[in-house]
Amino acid sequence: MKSTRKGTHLTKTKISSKLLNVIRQNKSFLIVCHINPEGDAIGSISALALGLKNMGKKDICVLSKDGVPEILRFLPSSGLIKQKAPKKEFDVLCIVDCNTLERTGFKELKAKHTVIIDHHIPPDDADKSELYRKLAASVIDPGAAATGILIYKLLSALKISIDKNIATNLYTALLVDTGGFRYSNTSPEALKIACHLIQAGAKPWDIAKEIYDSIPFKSMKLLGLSLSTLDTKDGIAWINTSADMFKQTGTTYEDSEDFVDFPGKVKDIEVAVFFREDDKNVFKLSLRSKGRINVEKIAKSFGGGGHFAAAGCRIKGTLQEVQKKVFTEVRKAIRNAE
């Protein structure tokens, strides 16, 4: 992996024909996702069931404890994505845009051969942890713009013609991830397979039109209530989404996906945070940088993870409290930047 500055990644990851022969010697799939998918997320195990099927593999079970959300169900065959997991034992577990079972939600997953697809950094300790060491093959790249990008590499490399329903999919996810090719992570390698993904069918229009020109009405109310929060001080800007303001507009988490963007969006800061109230006194985190802080460094210091650019974490605490800590570790880390 090279990086030309911090945040944006040139990538040239090869696919080994250890998990080639994986793919190629067994017969049935068990794919999941993490737990609150985004496009990445259902895009990444929609086009890896397609593949897979078009391959001629019959038993592939697609799952996402979350499910889809509502956004994102026009996506081809986001229908056939299960919550539940069957209890019967498949002959390999994907584990795809998130490198721990953990983050998938499920507790327990049967399989004989795991293999992860992912584009996060792994945990520390991932060397010590039984999922890895028991690891039949995988593939992971933090330096890829989406997880999206590894599974076109996958496909491609199993000789697997990209049609108009994988492109559809896979070209959702890198728009998502990239936030609509707008994020340090827009690589020409994600925009040179971003043409192939056109090429191959995907309609950019209509995809975009989906995502971003198709919000419902509740979610707006949501925003509107959050942004009555906005604020700024030392470089920072932020907003929150309280339980009551859920309550108030009938919505869920799903409804504040990318809140974060709109304080992002404030002139001459460094760093945007969203404080989302989950329970009482646990708010889930979600920071954006501008370029110049690394985000996924202070959401790890709190147990969380995720990219340079773009990170998220569980912080308990009252908000005050929560914001104290958080601010007080951006502030630092901007500091130090200078």
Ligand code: 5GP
The other form holds:
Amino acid sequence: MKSTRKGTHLTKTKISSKLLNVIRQNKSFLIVCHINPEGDAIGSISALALGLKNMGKKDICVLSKDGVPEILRFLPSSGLIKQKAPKKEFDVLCIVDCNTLERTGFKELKAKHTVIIDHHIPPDDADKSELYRKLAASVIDPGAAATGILIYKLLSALKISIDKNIATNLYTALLVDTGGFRYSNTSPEALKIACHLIQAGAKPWDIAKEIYDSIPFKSMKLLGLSLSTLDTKDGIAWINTSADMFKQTGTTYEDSEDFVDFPGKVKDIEVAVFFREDDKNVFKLSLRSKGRINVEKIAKSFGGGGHFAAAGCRIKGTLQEVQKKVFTEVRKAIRNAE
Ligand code: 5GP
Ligand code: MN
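Requested next: the structure of the form predicted in complex with the ligand (the form predicted alone having been shown above).
Everything in the complex follows now, all chains and molecules, and the chain you saw is the first one.
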């Protein structure tokens, strides 16, 4: 999920001729997405790989440090995604749905040229980093509802026809990052592209069933335990999932994907927070805004990032300490917005 849910404008994404040339003129491609990947990440890297294959490129490696979540394994070609980077050097490294090497979870990825295709806001000091100084080309558009939209535009600019498998991947990317075509990024552009993808063979009901109505029983049990921690105060609603709950239900992090949506359903709140216990005294947070508060700013103040209305970070401390720190920042943001 996770996109700039602010503004419903059509974005005028420019796919540069530099980017088209890097793709046209090279043979081998290493395509990577961010850690903890969701539908936009997996759908985008799979669609790009399929598109390049249709273009005649034969040497393509698709990488996801955390593999493919079970719920996304229906996506065409997601079975080819690898978790380990090959030792050889590729012509082009494509960093997709994130914009730093750190977010890919890989320390070193070998390629002659690097490109970024993403819709997240880059870190403030990005331009100074080695990655950005050496970038061959990029398309970074925080106004795009999903990275899938950028891949769609890139494939269209390359005159690659969108077949059923590509369409299924890209439709899933759009569906997930617009929250099932509900968030404010559900722009005319997003719906227009979704329409093209359906015409190209994507099956909305089949995909929706896979994404929204195929939750493993154990994950539902985990949700039940987590929901029992639901609480609200000062315009914030939250839940937490402890390491013990994962253990009790035989589940992993993957099973708590989108849990933040549940405190987000509470009426009259501004911000929803999900606290996931990753380790002793280490919590992964998901923050969601109902539209007025910029949670990306809050996440960034803790070393994380994301979008205006959906962001995340990791914080060390006991649950109580972490909650105190975060709630103080959220309350401040709510006060400042008044
Ligand atoms: P989620 O809360 O679902 O993990 O992530 C929400 C959004 O914030 C996504 O766009 C995700 O990529 C981004 N995000 C989550 N955690 C982090 C983090 O630790 N650092 C950065 N830079 N972005 C994050
Ligand atoms: Mn995305």
